[in-house]
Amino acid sequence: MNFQQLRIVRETVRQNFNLTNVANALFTSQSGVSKHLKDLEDELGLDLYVRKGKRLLGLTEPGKEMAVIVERILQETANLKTLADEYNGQDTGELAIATTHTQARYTLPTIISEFRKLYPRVHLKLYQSGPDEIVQLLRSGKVDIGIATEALDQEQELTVFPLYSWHHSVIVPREHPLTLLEKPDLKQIASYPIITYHEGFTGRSKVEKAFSQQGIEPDIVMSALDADVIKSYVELGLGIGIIASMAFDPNRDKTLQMLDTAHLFDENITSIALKKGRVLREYVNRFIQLCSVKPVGGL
């Protein structure tokens, strides 16, 4: 039994038992992958995979238990390396963060700026991803930290804690009819075409829930992944926008106006997530502390 066999076992699960993808991910050959798996089964005296001809369809019952153990072994191996790196180079290394566009654009810049002053020799890798992809990046160990509003708290493999709360707000071109209303309601808002986030991003479900609870079907004419795109099309007069409140900057968005509509939508919680059992470098803990004490947009 060797570490390459264990890595292949883990990767077969990650790649949904597609051996071509496993070989590509580990920079080896498909025949080599197949041989390593067969050798491991022979050594253990167990059938670990459900097969149909040469294809792997899934894990057998002992294979499922083995996969859990393999993940734990490889995690602890990574922890040993992290421990060594911590003592050999306190202020050098890499910090990988996966987050959504909204967080990367509006929440993290000041935090990252402060972090860089503290750790100028730490290389930062920022992955802008959807919530589901952020979960996968955390589970695979590709990133140290995940920050998002959706999906994180549904995963048992992750440790998740809240960072800050926020609400959606409506944005309109200046001198739009809605600006004449002190506090427009959802019915008045729904009388105009709406541009907002894609499903599954930046609290879109809370927007839909607000209208649904009042029996209103809004005319969502366009959706986008990030607030900058939404604001651009609102400026063109294609509709009014519903965005995260922290994504509006009156100094930059001079042609737009944000309405007082936070009371119409449920609160959203942006959370930070870490993979359970993973040893963290000191600078990773420091980054989390910076996030906790400087919640941009927090209410």
Second form
There are 2 protein chains.
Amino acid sequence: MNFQQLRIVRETVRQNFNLTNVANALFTSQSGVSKHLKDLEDELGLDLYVRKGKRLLGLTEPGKEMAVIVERILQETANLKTLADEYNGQDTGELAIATTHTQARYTLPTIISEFRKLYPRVHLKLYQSGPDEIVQLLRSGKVDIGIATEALDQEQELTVFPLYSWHHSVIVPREHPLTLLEKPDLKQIASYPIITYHEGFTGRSKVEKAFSQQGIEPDIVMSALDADVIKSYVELGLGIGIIASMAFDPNRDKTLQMLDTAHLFDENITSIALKKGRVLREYVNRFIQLCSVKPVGGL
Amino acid sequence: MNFQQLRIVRETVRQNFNLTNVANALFTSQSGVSKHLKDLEDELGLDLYVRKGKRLLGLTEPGKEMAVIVERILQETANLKTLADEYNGQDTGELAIATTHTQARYTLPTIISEFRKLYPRVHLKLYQSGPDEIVQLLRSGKVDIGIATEALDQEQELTVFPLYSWHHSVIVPREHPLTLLEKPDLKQIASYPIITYHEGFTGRSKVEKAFSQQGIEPDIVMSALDADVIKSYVELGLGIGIIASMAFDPNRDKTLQMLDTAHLFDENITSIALKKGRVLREYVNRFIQLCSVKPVGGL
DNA sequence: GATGCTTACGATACCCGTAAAGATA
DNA sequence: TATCTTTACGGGTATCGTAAGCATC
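To complete the pair, please output the form predicted together with the DNA; the form predicted on its own was given just before.
Below, the chain from earlier opens the complete complex, with every other chain and molecule after it.
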């Protein structure tokens, strides 16, 4: 038994039991992969994989139990290396963060610039993706930290703690009729075409919930991944926008106006997530501290 | 990094940093050991060991942290193998138990004979040793189970749960003056020379505590590792004996008599201990069940 | 001087990748 | 037929053990 074999076992699961892909992912030949698996199964004296002829379909019962342990072993070996890095390069290394556009664009910049002052020699890697991919990246160990508003809770393998809470706000072009109202309600808002986030992004579910609870069916004419896009189309007059309040900057967005609608939508919790059992570099902890110390209060 | 290197790291600790012994323990050459350690340190880029010239003295700070993780990794690989065995030989394998004489002689026989009926193909290994050695054997993974009355608690690495409780009893030759008393007290007992267990064995501390609490200094003329020896000398008239009550068998020990002294000595708890994080064969669990289901009630 | 660690070096076993063959969809 | 896995085989590398050289006690 050796580490390469264990890496291969782990990768088979990640690559859905396609040994060719496994080989590519591990930068080796698929014949080697095949042989390694065979050797391991021989050594253990049992089949780890369900095979149909020559194809691998999945893990056997013992295979599943083994895979869990293999994960742990490889996690710990990664921890060994992390620890070594920690003792070596005191303040150099890499910090990989996976987050959504909203965080990357509107809340992280201040935190990151502050972090850079503290650790100028740490190379930052920012992955921008949807909540589900963030979970994947965390699980596979490709990123140290995940920050998102959705999908992070209820993941067994992750440690999640809340960073800050915020509300959705309605943005409209200047001089829009809605600006005349003191406190617009949902019905009034729904009378205009709406542009907001995609499903599963930036609290979109909270927006839907607010309307459906009052039996209102909003006319969502367009959905986008990020507030910048939404704002552009609101400027064009395509409709009114519903975006995260922190994505509105009165100085920049002079052609738009934000309405006070904190009372209309449920609050959203943006959380930070880490993989359990993963040893963190000192500066990673520091980064998390920076995040929690400086909560960007929602408007 | 490979497993052999990690095994060597673990073994250096166990063998007190004597690489020659490490090599012997792992059935390899000491030159290989030396090189492996060097390679590993090179790969990690730091010193794991404190050296004085060519001799190794101990672990460095990072070395200590690493060693903990290394332990876990090797533990998990052992678990992989155990799991494989479990799925393979359904009811064959080995069960290694470390225990004291008292347990081995007086409480385990019935349990073990019952266990043999259930798993006739499991090879039993009984290590008989003192409490401290039992802890060592558990830690190193050489035994699956440890059973003892002392020293098992407060071991971080072990899971301990109580099996049964018992008391010490005084044994005397037939027709001994003490047999005339209804309920002898400690003072009366202490007026005779006493033979009992060695320090650290079979609840000897409880015996001492009972006397010292009443300010009595007993005349312990002899101490032995096991009740059989003690009984022999009591028969010879060398003194009266204080032994674990379950070590007295009225049918066998016809020349002796046991006095009711449950009220005089604190109760002793005999516990069973396992190493944390170690995967157990199904039959090991079954054995533990047998132990707890059939508590040998103290007299 | 005895014990213990390191380095050098040759034999072996292991691992990897190319290529061909066989299986599956 | 195209994709995927296994098997066979050769080249390269890593590992192991013997032996010699040194440091430590």
